[in-house]
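The chain below stands alone and is given as C-alpha coordinates, in the form predicted in complex with its partner chain.
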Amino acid sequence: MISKPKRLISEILGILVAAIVFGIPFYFVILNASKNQQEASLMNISSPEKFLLLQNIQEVLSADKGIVLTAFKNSILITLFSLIVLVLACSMAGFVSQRRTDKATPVINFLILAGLIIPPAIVPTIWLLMSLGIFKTMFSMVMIEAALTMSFSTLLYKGFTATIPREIDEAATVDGAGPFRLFFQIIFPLLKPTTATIIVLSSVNIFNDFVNPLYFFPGAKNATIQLTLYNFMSKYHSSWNLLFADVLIITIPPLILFIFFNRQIISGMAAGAIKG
(Lines of atoms letter the chains of each structure in order from A and count residues from 1; the text may use other names and numbers.)
(Lines give C-alpha, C1' and ligand atoms only; values in the text may rest on other atoms or scores of the structure.)
Protein backbone atom coordinates (compact mmCIF):
# COMPACT_ATOMS: atom_id res chain seq x y z
CA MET A 1 0.00 0.00 0.00
CA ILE A 2 1.09 3.53 -0.70
CA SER A 3 2.06 5.73 2.22
CA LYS A 4 -0.29 8.55 3.22
CA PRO A 5 1.76 11.61 2.17
CA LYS A 6 2.54 9.94 -1.13
CA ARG A 7 -1.15 9.29 -1.71
CA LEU A 8 -2.04 12.89 -0.91
CA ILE A 9 0.52 14.19 -3.39
CA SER A 10 -0.81 11.83 -6.02
CA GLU A 11 -4.38 13.00 -5.38
CA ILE A 12 -3.52 16.68 -5.49
CA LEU A 13 -1.48 16.24 -8.66
CA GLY A 14 -4.36 14.41 -10.32
CA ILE A 15 -6.89 17.08 -9.46
CA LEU A 16 -4.52 19.81 -10.61
CA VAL A 17 -3.86 18.24 -14.00
CA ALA A 18 -7.57 17.49 -14.47
CA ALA A 19 -8.43 21.08 -13.59
CA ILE A 20 -6.08 22.40 -16.24
CA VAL A 21 -6.72 19.88 -19.00
CA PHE A 22 -10.45 19.30 -18.57
CA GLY A 23 -11.59 22.10 -16.25
CA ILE A 24 -10.32 25.10 -18.19
CA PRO A 25 -12.15 24.27 -21.47
CA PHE A 26 -15.47 23.88 -19.61
CA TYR A 27 -14.92 26.96 -17.50
CA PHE A 28 -14.00 28.82 -20.68
CA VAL A 29 -17.22 27.82 -22.46
CA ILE A 30 -19.48 28.74 -19.54
CA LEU A 31 -17.69 32.03 -18.99
CA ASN A 32 -17.77 33.10 -22.62
CA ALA A 33 -21.38 32.07 -23.02
CA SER A 34 -22.13 34.66 -20.32
CA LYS A 35 -20.33 37.60 -21.92
CA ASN A 36 -21.38 40.20 -24.40
CA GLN A 37 -20.12 39.99 -27.96
CA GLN A 38 -17.20 42.35 -27.46
CA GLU A 39 -15.85 40.63 -24.38
CA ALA A 40 -16.27 37.17 -25.87
CA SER A 41 -14.28 38.11 -28.95
CA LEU A 42 -11.25 38.52 -26.67
CA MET A 43 -11.46 34.78 -25.98
CA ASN A 44 -9.91 35.07 -22.54
CA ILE A 45 -10.92 33.64 -19.18
CA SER A 46 -11.47 36.84 -17.25
CA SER A 47 -14.90 37.24 -15.71
CA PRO A 48 -17.62 39.05 -17.65
CA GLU A 49 -18.60 42.58 -16.73
CA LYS A 50 -22.25 41.62 -16.65
CA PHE A 51 -23.50 38.05 -16.40
CA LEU A 52 -25.52 37.61 -19.61
CA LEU A 53 -25.89 33.83 -19.84
CA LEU A 54 -29.69 33.81 -19.80
CA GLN A 55 -29.97 36.63 -22.34
CA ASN A 56 -27.54 34.85 -24.65
CA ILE A 57 -29.42 31.57 -24.39
CA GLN A 58 -32.63 33.43 -25.11
CA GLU A 59 -31.11 35.03 -28.17
CA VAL A 60 -29.88 31.66 -29.47
CA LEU A 61 -33.27 30.08 -28.95
CA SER A 62 -35.07 32.84 -30.81
CA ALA A 63 -32.59 32.98 -33.72
CA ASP A 64 -33.98 32.10 -37.16
CA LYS A 65 -37.55 31.78 -35.90
CA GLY A 66 -36.59 29.30 -33.24
CA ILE A 67 -34.53 26.97 -35.42
CA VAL A 68 -32.77 25.60 -32.32
CA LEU A 69 -36.05 24.40 -30.86
CA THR A 70 -37.06 22.78 -34.15
CA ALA A 71 -33.66 21.15 -34.24
CA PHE A 72 -34.09 19.89 -30.69
CA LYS A 73 -37.44 18.39 -31.62
CA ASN A 74 -35.99 16.72 -34.73
CA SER A 75 -32.95 15.36 -32.93
CA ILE A 76 -35.03 13.96 -30.10
CA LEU A 77 -37.52 12.34 -32.49
CA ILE A 78 -34.78 10.79 -34.62
CA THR A 79 -33.06 9.47 -31.51
CA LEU A 80 -36.28 8.08 -30.07
CA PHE A 81 -37.46 6.29 -33.22
CA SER A 82 -33.99 4.92 -33.95
CA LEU A 83 -33.85 3.49 -30.43
CA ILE A 84 -37.20 1.74 -30.82
CA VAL A 85 -36.10 0.18 -34.11
CA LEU A 86 -32.70 -0.75 -32.71
CA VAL A 87 -33.99 -2.38 -29.53
CA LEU A 88 -36.69 -4.41 -31.28
CA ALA A 89 -34.75 -5.51 -34.36
CA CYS A 90 -31.42 -6.16 -32.64
CA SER A 91 -32.77 -8.03 -29.63
CA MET A 92 -34.60 -10.43 -31.96
CA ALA A 93 -31.60 -10.83 -34.23
CA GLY A 94 -29.13 -11.19 -31.37
CA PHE A 95 -31.26 -13.81 -29.65
CA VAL A 96 -31.81 -16.07 -32.66
CA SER A 97 -28.29 -15.73 -34.03
CA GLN A 98 -26.88 -16.77 -30.64
CA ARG A 99 -29.24 -19.73 -30.23
CA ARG A 100 -28.87 -21.20 -33.70
CA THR A 101 -25.65 -22.63 -35.07
CA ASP A 102 -25.79 -23.77 -38.67
CA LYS A 103 -24.49 -22.83 -42.10
CA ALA A 104 -25.74 -19.25 -41.78
CA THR A 105 -23.77 -18.57 -38.59
CA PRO A 106 -20.45 -17.59 -40.19
CA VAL A 107 -22.31 -15.38 -42.68
CA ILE A 108 -24.14 -13.57 -39.90
CA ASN A 109 -20.95 -13.13 -37.90
CA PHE A 110 -19.19 -11.74 -40.94
CA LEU A 111 -22.00 -9.28 -41.63
CA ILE A 112 -21.91 -8.05 -38.03
CA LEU A 113 -18.14 -7.54 -38.24
CA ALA A 114 -18.49 -5.82 -41.61
CA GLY A 115 -21.07 -3.45 -40.15
CA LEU A 116 -18.66 -2.55 -37.35
CA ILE A 117 -15.70 -1.91 -39.63
CA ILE A 118 -16.83 -0.67 -43.03
CA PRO A 119 -17.54 3.04 -43.46
CA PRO A 120 -20.94 3.82 -45.01
CA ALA A 121 -21.00 4.61 -48.75
CA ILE A 122 -22.26 8.17 -48.83
CA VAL A 123 -23.36 9.13 -52.34
CA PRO A 124 -24.75 5.69 -53.25
CA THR A 125 -26.92 5.89 -50.13
CA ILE A 126 -28.24 9.27 -51.23
CA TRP A 127 -28.89 7.84 -54.69
CA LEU A 128 -30.76 4.91 -53.17
CA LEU A 129 -32.86 7.17 -50.93
CA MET A 130 -33.72 9.36 -53.90
CA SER A 131 -34.76 6.36 -56.00
CA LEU A 132 -36.98 5.20 -53.16
CA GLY A 133 -38.37 8.72 -52.84
CA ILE A 134 -37.48 9.01 -49.16
CA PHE A 135 -34.45 11.34 -49.31
CA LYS A 136 -34.56 14.15 -46.70
CA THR A 137 -37.26 12.40 -44.68
CA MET A 138 -37.09 11.58 -41.01
CA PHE A 139 -37.97 7.98 -41.84
CA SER A 140 -34.80 7.53 -43.89
CA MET A 141 -32.71 9.27 -41.25
CA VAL A 142 -34.04 6.89 -38.58
CA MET A 143 -33.37 3.86 -40.77
CA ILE A 144 -29.81 4.97 -41.50
CA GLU A 145 -29.01 5.66 -37.86
CA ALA A 146 -30.43 2.24 -37.01
CA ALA A 147 -28.58 0.46 -39.82
CA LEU A 148 -25.25 1.98 -38.81
CA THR A 149 -25.60 1.20 -35.09
CA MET A 150 -27.11 -2.21 -35.68
CA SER A 151 -23.94 -4.32 -35.60
CA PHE A 152 -22.85 -3.04 -32.23
CA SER A 153 -26.28 -3.50 -30.63
CA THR A 154 -26.79 -6.97 -32.09
CA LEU A 155 -23.39 -7.97 -30.78
CA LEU A 156 -24.27 -6.78 -27.28
CA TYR A 157 -27.60 -8.65 -27.34
CA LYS A 158 -25.90 -11.75 -28.70
CA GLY A 159 -23.33 -11.65 -25.93
CA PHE A 160 -25.94 -11.27 -23.24
CA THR A 161 -28.21 -13.98 -24.67
CA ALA A 162 -25.32 -16.41 -24.18
CA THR A 163 -25.67 -15.92 -20.41
CA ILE A 164 -29.36 -16.92 -20.44
CA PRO A 165 -29.58 -20.71 -19.99
CA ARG A 166 -31.27 -22.66 -22.77
CA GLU A 167 -33.23 -24.56 -20.11
CA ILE A 168 -35.47 -21.50 -19.85
CA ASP A 169 -36.33 -21.76 -23.54
CA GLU A 170 -36.98 -25.47 -23.19
CA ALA A 171 -39.20 -25.04 -20.15
CA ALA A 172 -41.26 -22.40 -21.94
CA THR A 173 -41.52 -24.60 -25.03
CA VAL A 174 -42.72 -27.55 -22.95
CA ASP A 175 -45.34 -25.27 -21.43
CA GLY A 176 -46.55 -24.57 -24.96
CA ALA A 177 -45.06 -21.18 -25.75
CA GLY A 178 -44.52 -20.54 -29.46
CA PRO A 179 -41.48 -18.67 -30.80
CA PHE A 180 -43.09 -15.24 -30.36
CA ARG A 181 -44.34 -15.80 -26.84
CA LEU A 182 -41.02 -17.37 -25.92
CA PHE A 183 -39.15 -14.30 -27.10
CA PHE A 184 -41.41 -11.43 -26.14
CA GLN A 185 -42.70 -12.78 -22.82
CA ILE A 186 -39.73 -14.73 -21.51
CA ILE A 187 -36.49 -13.65 -23.18
CA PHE A 188 -36.98 -9.96 -23.93
CA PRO A 189 -37.59 -9.01 -20.27
CA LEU A 190 -34.43 -10.91 -19.31
CA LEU A 191 -32.40 -8.83 -21.78
CA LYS A 192 -33.22 -5.65 -19.85
CA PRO A 193 -29.67 -4.79 -18.73
CA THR A 194 -28.46 -4.85 -22.33
CA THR A 195 -31.48 -2.87 -23.48
CA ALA A 196 -30.63 -0.22 -20.89
CA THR A 197 -27.01 -0.07 -22.05
CA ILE A 198 -28.02 0.25 -25.68
CA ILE A 199 -30.56 2.97 -24.95
CA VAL A 200 -28.08 5.07 -23.04
CA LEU A 201 -25.11 4.62 -25.38
CA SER A 202 -27.00 4.91 -28.66
CA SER A 203 -29.05 7.88 -27.58
CA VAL A 204 -25.88 9.84 -26.90
CA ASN A 205 -24.30 8.73 -30.18
CA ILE A 206 -27.35 9.43 -32.33
CA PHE A 207 -28.11 12.73 -30.62
CA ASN A 208 -24.51 13.84 -31.18
CA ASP A 209 -24.30 12.53 -34.74
CA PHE A 210 -23.21 15.18 -37.21
CA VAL A 211 -22.00 13.34 -40.32
CA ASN A 212 -25.16 11.43 -41.20
CA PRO A 213 -27.62 14.32 -40.88
CA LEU A 214 -25.15 16.46 -42.85
CA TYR A 215 -25.44 14.10 -45.81
CA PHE A 216 -28.86 12.53 -45.49
CA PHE A 217 -31.00 15.15 -43.77
CA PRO A 218 -30.17 18.48 -45.44
CA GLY A 219 -32.54 21.40 -45.88
CA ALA A 220 -33.57 24.33 -43.73
CA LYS A 221 -36.51 22.76 -41.93
CA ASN A 222 -34.72 19.46 -41.41
CA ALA A 223 -32.31 20.96 -38.90
CA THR A 224 -30.80 18.71 -36.27
CA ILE A 225 -29.07 19.99 -33.20
CA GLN A 226 -25.52 19.33 -34.46
CA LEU A 227 -26.23 20.78 -37.90
CA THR A 228 -27.61 23.95 -36.34
CA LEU A 229 -24.51 24.35 -34.22
CA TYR A 230 -22.37 23.84 -37.30
CA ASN A 231 -24.34 26.43 -39.28
CA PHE A 232 -24.08 28.91 -36.41
CA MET A 233 -20.32 28.55 -36.71
CA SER A 234 -20.25 30.48 -39.99
CA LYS A 235 -23.22 32.66 -39.13
CA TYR A 236 -21.97 33.79 -35.71
CA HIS A 237 -18.26 33.71 -36.46
CA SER A 238 -17.95 37.04 -34.71
CA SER A 239 -20.41 36.38 -31.86
CA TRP A 240 -18.57 33.76 -29.87
CA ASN A 241 -20.83 34.39 -26.88
CA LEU A 242 -23.86 33.07 -28.79
CA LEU A 243 -21.86 30.20 -30.24
CA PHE A 244 -20.78 29.11 -26.77
CA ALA A 245 -24.30 29.56 -25.44
CA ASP A 246 -25.44 27.09 -28.11
CA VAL A 247 -22.60 24.70 -27.20
CA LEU A 248 -23.79 24.89 -23.61
CA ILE A 249 -27.43 24.22 -24.50
CA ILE A 250 -26.69 21.11 -26.52
CA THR A 251 -24.34 19.73 -23.88
CA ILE A 252 -27.12 19.70 -21.30
CA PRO A 253 -28.97 16.53 -22.47
CA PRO A 254 -25.87 14.31 -22.46
CA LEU A 255 -24.82 15.87 -19.17
CA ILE A 256 -28.14 14.98 -17.54
CA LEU A 257 -27.91 11.47 -18.94
CA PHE A 258 -24.38 11.16 -17.63
CA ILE A 259 -25.27 12.34 -14.14
CA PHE A 260 -28.01 9.72 -13.83
CA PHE A 261 -26.50 6.82 -15.78
CA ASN A 262 -22.79 7.38 -15.23
CA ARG A 263 -22.21 3.75 -14.12
CA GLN A 264 -24.26 2.14 -16.91
CA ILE A 265 -22.59 4.24 -19.58
CA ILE A 266 -19.08 3.46 -18.41
CA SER A 267 -19.61 -0.25 -17.75
CA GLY A 268 -21.68 -0.64 -20.92
CA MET A 269 -19.00 0.92 -23.01
CA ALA A 270 -16.31 -1.30 -21.51
CA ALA A 271 -18.44 -4.44 -21.86
CA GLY A 272 -19.33 -3.66 -25.46
CA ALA A 273 -15.73 -3.04 -26.41
CA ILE A 274 -14.37 -6.17 -24.80
CA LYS A 275 -17.03 -8.42 -26.27
CA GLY A 276 -16.66 -6.75 -29.66
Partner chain sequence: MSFKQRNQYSYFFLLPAGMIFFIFFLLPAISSFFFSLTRWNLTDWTFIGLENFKMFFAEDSLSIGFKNTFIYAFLTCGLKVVFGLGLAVYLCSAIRTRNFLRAVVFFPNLISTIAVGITFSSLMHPTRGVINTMLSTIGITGPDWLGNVKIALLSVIAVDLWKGVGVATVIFIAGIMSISTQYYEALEIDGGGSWAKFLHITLPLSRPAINSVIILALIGGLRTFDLIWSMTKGGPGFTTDLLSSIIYKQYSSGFFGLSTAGNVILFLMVSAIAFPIYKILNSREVDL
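It should be emphasised that the depicted structure is a prediction, and the values quoted were computed from it without experimental measurement. Residue numbers count along the first chain shown, from 1. Under this definition, the rigid core comprises the largest set of C-alpha atoms superposing within 1.5 Å between the forms. What changes on going to the form predicted on its own:
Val21: CA moves 2 Å or more between the two forms after rigid-core fitting.
Shown in the overlay between the two forms, fitted on the rigid core, is a CA shift at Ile12 of 2 Å or greater.
If the structure you just shared is the form predicted in complex with its partner chain, then what does the corresponding form predicted on its own look like?
Below: the lone chain, stripped of partners and molecules.
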Protein backbone atom coordinates (compact mmCIF):
# COMPACT_ATOMS: atom_id res chain seq x y z
CA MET A 1 0.00 0.00 0.00
CA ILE A 2 1.11 3.57 -0.69
CA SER A 3 2.09 5.46 2.45
CA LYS A 4 0.18 8.62 3.38
CA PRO A 5 3.10 11.05 2.73
CA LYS A 6 3.71 9.59 -0.74
CA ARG A 7 0.00 9.66 -1.50
CA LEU A 8 -0.22 13.30 -0.38
CA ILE A 9 2.76 14.25 -2.55
CA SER A 10 1.28 12.47 -5.58
CA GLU A 11 -2.06 14.24 -5.08
CA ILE A 12 -0.35 17.63 -4.79
CA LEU A 13 1.67 16.95 -7.96
CA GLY A 14 -1.50 15.88 -9.77
CA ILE A 15 -3.26 19.09 -8.76
CA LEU A 16 -0.27 21.18 -9.86
CA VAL A 17 -0.07 19.44 -13.24
CA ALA A 18 -3.83 19.88 -13.77
CA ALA A 19 -3.59 23.55 -12.78
CA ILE A 20 -0.78 24.10 -15.29
CA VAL A 21 -2.42 22.17 -18.14
CA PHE A 22 -5.84 23.79 -17.76
CA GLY A 23 -4.89 27.08 -16.11
CA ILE A 24 -2.34 28.42 -18.60
CA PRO A 25 -4.68 28.34 -21.65
CA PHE A 26 -7.45 29.97 -19.61
CA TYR A 27 -4.98 32.63 -18.39
CA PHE A 28 -3.87 33.22 -21.99
CA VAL A 29 -7.50 33.75 -23.09
CA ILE A 30 -8.28 36.20 -20.26
CA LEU A 31 -5.03 38.08 -20.80
CA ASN A 32 -5.56 38.61 -24.54
CA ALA A 33 -9.24 39.40 -24.03
CA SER A 34 -8.07 42.31 -21.85
CA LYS A 35 -5.80 43.87 -24.50
CA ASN A 36 -6.43 46.24 -27.35
CA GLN A 37 -6.43 45.01 -30.94
CA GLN A 38 -2.75 45.70 -31.63
CA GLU A 39 -1.48 44.06 -28.43
CA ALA A 40 -3.67 40.98 -28.84
CA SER A 41 -2.40 40.42 -32.39
CA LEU A 42 1.10 39.74 -30.97
CA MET A 43 -0.19 36.54 -29.31
CA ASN A 44 2.06 36.69 -26.25
CA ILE A 45 1.53 36.50 -22.49
CA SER A 46 2.80 39.98 -21.68
CA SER A 47 0.53 42.18 -19.58
CA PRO A 48 -1.51 44.80 -21.42
CA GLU A 49 -0.79 48.49 -20.94
CA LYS A 50 -4.44 48.94 -19.95
CA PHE A 51 -6.94 46.24 -19.00
CA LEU A 52 -9.91 46.46 -21.38
CA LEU A 53 -11.73 43.22 -20.52
CA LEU A 54 -15.10 44.79 -19.69
CA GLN A 55 -14.95 47.13 -22.68
CA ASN A 56 -14.12 44.25 -25.03
CA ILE A 57 -16.96 42.12 -23.64
CA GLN A 58 -19.39 45.00 -24.09
CA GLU A 59 -18.21 45.47 -27.67
CA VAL A 60 -18.65 41.76 -28.39
CA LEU A 61 -22.19 41.75 -26.98
CA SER A 62 -23.18 44.81 -29.04
CA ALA A 63 -21.45 43.75 -32.28
CA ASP A 64 -23.58 43.16 -35.39
CA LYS A 65 -26.84 44.20 -33.73
CA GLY A 66 -26.33 41.95 -30.73
CA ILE A 67 -25.87 38.72 -32.66
CA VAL A 68 -23.97 37.18 -29.74
CA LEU A 69 -27.02 37.55 -27.49
CA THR A 70 -29.24 36.02 -30.20
CA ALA A 71 -26.76 33.18 -30.60
CA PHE A 72 -26.72 32.64 -26.84
CA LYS A 73 -30.50 32.32 -26.85
CA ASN A 74 -30.44 29.85 -29.75
CA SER A 75 -27.71 27.74 -28.16
CA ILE A 76 -29.49 27.64 -24.80
CA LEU A 77 -32.81 26.63 -26.41
CA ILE A 78 -31.20 23.91 -28.53
CA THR A 79 -29.31 22.59 -25.52
CA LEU A 80 -32.35 22.65 -23.23
CA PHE A 81 -34.76 20.90 -25.60
CA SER A 82 -32.10 18.38 -26.66
CA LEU A 83 -31.50 17.46 -23.01
CA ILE A 84 -35.22 16.94 -22.43
CA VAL A 85 -35.40 14.57 -25.41
CA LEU A 86 -32.21 12.78 -24.37
CA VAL A 87 -33.16 12.22 -20.74
CA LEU A 88 -36.69 10.99 -21.48
CA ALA A 89 -35.91 8.83 -24.52
CA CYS A 90 -32.57 7.41 -23.41
CA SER A 91 -33.64 6.59 -19.85
CA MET A 92 -36.59 4.57 -21.14
CA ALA A 93 -34.51 2.95 -23.88
CA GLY A 94 -31.75 2.04 -21.43
CA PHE A 95 -34.25 0.54 -18.99
CA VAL A 96 -36.03 -1.53 -21.64
CA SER A 97 -32.83 -2.73 -23.35
CA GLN A 98 -31.38 -3.84 -20.00
CA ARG A 99 -34.50 -5.63 -18.80
CA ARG A 100 -35.34 -7.39 -22.09
CA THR A 101 -33.91 -10.88 -22.64
CA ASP A 102 -35.75 -12.02 -25.80
CA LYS A 103 -34.53 -12.59 -29.37
CA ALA A 104 -34.71 -8.89 -30.22
CA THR A 105 -32.17 -7.97 -27.54
CA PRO A 106 -29.02 -8.53 -29.69
CA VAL A 107 -30.56 -6.47 -32.50
CA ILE A 108 -31.38 -3.63 -30.11
CA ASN A 109 -27.86 -3.70 -28.65
CA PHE A 110 -26.36 -3.67 -32.15
CA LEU A 111 -28.42 -0.63 -33.16
CA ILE A 112 -27.34 1.22 -30.02
CA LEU A 113 -23.67 0.47 -30.67
CA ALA A 114 -24.05 1.34 -34.35
CA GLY A 115 -24.98 4.86 -33.31
CA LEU A 116 -21.52 5.23 -31.76
CA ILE A 117 -19.69 3.80 -34.77
CA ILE A 118 -21.47 5.13 -37.86
CA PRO A 119 -20.60 8.79 -38.58
CA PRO A 120 -23.36 11.26 -39.49
CA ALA A 121 -23.97 11.81 -43.22
CA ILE A 122 -24.33 15.52 -43.91
CA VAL A 123 -25.74 15.62 -47.46
CA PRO A 124 -28.38 12.85 -47.00
CA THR A 125 -29.44 14.43 -43.71
CA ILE A 126 -29.91 17.84 -45.34
CA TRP A 127 -31.87 16.21 -48.18
CA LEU A 128 -34.12 14.44 -45.67
CA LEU A 129 -34.71 17.62 -43.67
CA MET A 130 -35.57 19.56 -46.83
CA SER A 131 -37.94 16.80 -47.95
CA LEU A 132 -39.73 16.97 -44.59
CA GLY A 133 -39.80 20.77 -44.72
CA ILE A 134 -37.95 21.21 -41.43
CA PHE A 135 -34.52 22.31 -42.68
CA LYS A 136 -33.12 25.33 -40.78
CA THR A 137 -35.64 24.93 -37.97
CA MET A 138 -35.08 24.66 -34.24
CA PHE A 139 -36.94 21.34 -34.19
CA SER A 140 -34.61 19.69 -36.70
CA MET A 141 -31.52 20.98 -34.87
CA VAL A 142 -32.79 19.60 -31.57
CA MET A 143 -33.50 16.20 -33.12
CA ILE A 144 -30.04 16.06 -34.72
CA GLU A 145 -28.22 16.96 -31.51
CA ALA A 146 -30.27 14.45 -29.52
CA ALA A 147 -29.74 11.70 -32.10
CA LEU A 148 -25.96 12.13 -32.14
CA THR A 149 -25.74 11.75 -28.35
CA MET A 150 -28.48 9.15 -27.91
CA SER A 151 -26.36 5.97 -28.15
CA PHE A 152 -23.85 7.08 -25.52
CA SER A 153 -26.58 8.24 -23.15
CA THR A 154 -28.57 5.02 -23.61
CA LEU A 155 -25.50 2.93 -22.77
CA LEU A 156 -24.94 4.94 -19.59
CA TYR A 157 -28.55 4.46 -18.51
CA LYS A 158 -28.39 0.79 -19.40
CA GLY A 159 -25.27 0.26 -17.29
CA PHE A 160 -26.77 2.02 -14.27
CA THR A 161 -30.11 0.20 -14.62
CA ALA A 162 -28.20 -3.07 -14.26
CA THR A 163 -27.36 -2.06 -10.67
CA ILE A 164 -31.07 -1.75 -9.78
CA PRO A 165 -32.45 -5.11 -8.56
CA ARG A 166 -35.21 -6.66 -10.65
CA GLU A 167 -37.06 -7.40 -7.41
CA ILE A 168 -38.05 -3.72 -7.33
CA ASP A 169 -39.80 -4.14 -10.69
CA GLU A 170 -41.55 -7.30 -9.54
CA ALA A 171 -42.72 -5.74 -6.26
CA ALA A 172 -44.12 -2.69 -8.09
CA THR A 173 -45.90 -4.92 -10.61
CA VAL A 174 -47.45 -6.97 -7.82
CA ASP A 175 -48.69 -3.72 -6.24
CA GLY A 176 -50.50 -2.92 -9.48
CA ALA A 177 -48.07 -0.47 -11.09
CA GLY A 178 -48.23 -0.31 -14.88
CA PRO A 179 -45.14 0.08 -17.12
CA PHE A 180 -45.14 3.90 -17.15
CA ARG A 181 -45.88 4.21 -13.44
CA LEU A 182 -43.16 1.65 -12.68
CA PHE A 183 -40.62 3.59 -14.67
CA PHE A 184 -41.43 7.23 -13.85
CA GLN A 185 -42.32 6.82 -10.16
CA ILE A 186 -39.85 4.11 -9.12
CA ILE A 187 -37.01 3.55 -11.60
CA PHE A 188 -36.44 7.06 -12.98
CA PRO A 189 -35.80 8.71 -9.56
CA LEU A 190 -33.10 6.07 -8.94
CA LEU A 191 -31.31 7.15 -12.13
CA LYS A 192 -30.40 10.60 -10.77
CA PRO A 193 -26.58 10.11 -10.84
CA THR A 194 -26.62 9.06 -14.49
CA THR A 195 -29.13 11.79 -15.38
CA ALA A 196 -26.84 14.43 -13.83
CA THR A 197 -23.87 13.03 -15.75
CA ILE A 198 -25.73 13.08 -19.06
CA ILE A 199 -27.08 16.59 -18.46
CA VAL A 200 -23.63 18.04 -17.80
CA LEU A 201 -21.67 16.16 -20.48
CA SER A 202 -24.32 16.48 -23.19
CA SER A 203 -25.06 20.13 -22.44
CA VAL A 204 -21.38 21.01 -22.83
CA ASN A 205 -21.08 19.07 -26.10
CA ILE A 206 -24.28 20.51 -27.57
CA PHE A 207 -23.63 24.06 -26.37
CA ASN A 208 -20.11 23.96 -27.83
CA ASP A 209 -21.11 22.25 -31.09
CA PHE A 210 -19.76 24.09 -34.11
CA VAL A 211 -20.07 21.74 -37.10
CA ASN A 212 -23.72 20.64 -36.92
CA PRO A 213 -25.26 24.15 -36.61
CA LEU A 214 -22.97 25.27 -39.43
CA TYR A 215 -24.44 22.67 -41.81
CA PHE A 216 -27.96 22.08 -40.53
CA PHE A 217 -28.93 25.46 -39.02
CA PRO A 218 -27.57 28.17 -41.36
CA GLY A 219 -28.67 31.79 -41.41
CA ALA A 220 -27.90 34.91 -39.38
CA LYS A 221 -31.03 34.60 -37.22
CA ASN A 222 -30.15 30.95 -36.53
CA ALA A 223 -26.58 31.62 -35.37
CA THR A 224 -25.34 29.66 -32.38
CA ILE A 225 -22.74 30.84 -29.93
CA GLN A 226 -19.81 28.99 -31.52
CA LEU A 227 -20.54 30.43 -34.96
CA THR A 228 -20.16 33.98 -33.61
CA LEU A 229 -16.39 33.41 -33.62
CA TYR A 230 -16.55 34.07 -37.36
CA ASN A 231 -17.66 37.64 -36.66
CA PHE A 232 -14.26 38.66 -35.31
CA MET A 233 -11.93 36.97 -37.77
CA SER A 234 -11.64 37.07 -41.53
CA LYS A 235 -9.15 36.54 -44.32
CA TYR A 236 -7.73 40.06 -44.22
CA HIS A 237 -8.60 41.36 -40.77
CA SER A 238 -9.06 39.80 -37.32
CA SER A 239 -9.88 41.44 -34.00
CA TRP A 240 -8.09 38.99 -31.74
CA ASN A 241 -8.96 40.83 -28.56
CA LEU A 242 -12.69 40.57 -29.36
CA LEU A 243 -12.27 36.99 -30.48
CA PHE A 244 -10.71 36.03 -27.16
CA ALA A 245 -13.41 37.96 -25.30
CA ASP A 246 -16.01 35.94 -27.21
CA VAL A 247 -14.17 32.72 -26.36
CA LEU A 248 -14.23 33.74 -22.69
CA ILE A 249 -17.99 34.35 -22.83
CA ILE A 250 -18.52 30.95 -24.47
CA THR A 251 -16.34 29.18 -21.89
CA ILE A 252 -18.04 30.47 -18.74
CA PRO A 253 -21.34 28.45 -18.80
CA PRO A 254 -19.69 25.00 -19.30
CA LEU A 255 -17.07 25.88 -16.70
CA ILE A 256 -19.75 26.70 -14.13
CA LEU A 257 -21.52 23.40 -14.87
CA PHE A 258 -18.34 21.40 -14.33
CA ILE A 259 -17.50 23.21 -11.10
CA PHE A 260 -20.88 22.55 -9.50
CA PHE A 261 -21.59 19.07 -10.92
CA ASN A 262 -18.17 17.39 -11.08
CA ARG A 263 -19.04 14.96 -8.26
CA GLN A 264 -22.26 13.91 -10.00
CA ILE A 265 -20.33 13.30 -13.23
CA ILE A 266 -17.82 11.00 -11.51
CA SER A 267 -20.45 9.09 -9.53
CA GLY A 268 -22.70 8.67 -12.56
CA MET A 269 -19.91 7.40 -14.82
CA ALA A 270 -18.61 5.03 -12.15
CA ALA A 271 -22.05 3.67 -11.29
CA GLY A 272 -22.89 3.09 -14.94
CA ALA A 273 -19.68 1.14 -15.43
CA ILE A 274 -20.31 -1.40 -12.67
CA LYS A 275 -22.40 -3.71 -14.84
CA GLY A 276 -23.04 -3.85 -18.57
